[in-house]
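Form predicted alone, single chain, as structure tokens, below.
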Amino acid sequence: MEGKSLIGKTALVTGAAKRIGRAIALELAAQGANIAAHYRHSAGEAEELRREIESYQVNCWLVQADFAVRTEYESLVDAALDKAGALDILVNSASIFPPSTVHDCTWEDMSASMQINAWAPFYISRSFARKAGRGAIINLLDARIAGLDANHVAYLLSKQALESFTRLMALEFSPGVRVNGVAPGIILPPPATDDRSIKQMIPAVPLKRQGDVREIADAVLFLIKNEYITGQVVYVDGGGHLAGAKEHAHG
């Protein structure tokens, strides 16, 4: 992708070990930018991460945090500076995704879902708009935020949380700090699922496939070099917030 260089600049990336954080990882260090890479207990991914990324002739640095404890997601921001010495970007991509219906969700798994998946990154993106005073912060969503899914209550509300606080934040971190969302839709199947799940989605979606992780490793490179967009969510789905599909696997 054209536009300004990502060379020398250092990104911070949650939730790098695996998935669509380990894809938009690996893409940010093909073009240039140094990695520090977030994980919670995925030790072995994440140095197979560093591995790889090294191979781009960019530097990698591992921080382990669990968002689940308060002290570790409050740490993250001086974690990263200590061992990268500057931060450029930050991509909050760590979440979990329980389910919970209206029927059975209970006060513990909003807790859970609301501190790991909206108020952790909203912190962790207040250090760093404190802390780097300029750069690009951009916050992982989900298409599902654009209707309803019964079947994952607490993940909903707290992506719909974490969509409130992307637009809050564009406005109060600027004009140093942009702050954008990427909200993916039929991307990966949910952890321990195989395929069938998307093939039974894919219905929904105008654009009648599966999206591709590196589909949304584009949109999140694209947010981050356009110095002109603050506030945006951008669907990466097909169109099927569109459609009203109630149905997504994400990353």
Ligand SMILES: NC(=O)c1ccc[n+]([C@@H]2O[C@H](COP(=O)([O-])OP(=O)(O)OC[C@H]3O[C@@H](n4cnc5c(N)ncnc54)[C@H](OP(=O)(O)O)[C@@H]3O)[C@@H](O)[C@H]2O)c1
The other form holds:
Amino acid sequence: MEGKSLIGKTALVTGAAKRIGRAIALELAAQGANIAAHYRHSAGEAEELRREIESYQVNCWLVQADFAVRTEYESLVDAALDKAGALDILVNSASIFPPSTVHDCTWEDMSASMQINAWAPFYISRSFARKAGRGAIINLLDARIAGLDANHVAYLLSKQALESFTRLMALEFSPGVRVNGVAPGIILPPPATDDRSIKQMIPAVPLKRQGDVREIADAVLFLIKNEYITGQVVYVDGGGHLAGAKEHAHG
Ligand SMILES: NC(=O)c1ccc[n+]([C@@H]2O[C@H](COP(=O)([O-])OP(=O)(O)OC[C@H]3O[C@@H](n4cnc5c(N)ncnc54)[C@H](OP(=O)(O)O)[C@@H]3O)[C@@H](O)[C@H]2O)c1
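Please could you give me the other form, the form predicted in complex with this ligand, since above is the form predicted alone?
Below is the whole assembly, all chains and molecules, this chain first.
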């Protein structure tokens, strides 16, 4: 997108040290936003990100939290505000992607995915809305929510819960805070796996290719900038949700 549209704004981006979260943080910084970059374990990558963001002549603060620990996600917005002073944008990208099936899914699987992928972003969004009072929230969902994925049952349900939270919060937090979702399709394979699984899935994608992290960051930026959109989910998946989201895997 043209011009630096976010000068003077500050964005909290969760899961910002690597992959999609990193691309989003860099895009927002390139648009002039200061970044409060959340990470869990990737301290080295977060430090590299901070240096890269500062090369855009904006501020970057690092905030560490493990969303498996209640007190850590509950205090994240305050920790970011202590460092940054104010927040205008929240991007919830941190997530886990564990396998689980209808046959083997346990309550521990379900509660971990629900806590990290749905409850923590909801809680963080609610804190942001209460403290900032205005601004924009973007939740990273998954194109799978349009269908079923029998190999990632707990994950699927957690992302469907976050989609419902997105719409509920859009209504409750308006007119001050807008809440939207971005649902990626096939973008990056899970960490420590190769591209083979992705290549097998491309034929089922109407646009016949994998997506790029920059295309996700573009959609996030669009939803931040357009101030007459709330409660929407934008699928950035090459049309995959039309062809049957159960074929997808990031995966
Ligand atoms: N990759 C894809 O193709 C794809 C497809 C569909 C949807 N998505 C969604 O897009 C978003 C970004 O995807 P991604 O592939 O870039 O994600 P990812 O690499 O799987 O995870 C992003 C970050 O989440 C953080 N995280 C994991 N567990 C955490 C915990 N307990 N507490 C706090 N942070 C935690 C990790 O931070 P540390 O490294 O610092 O520990 C990790 O770097 C996710 O919401 C994902 O579900 C991605």
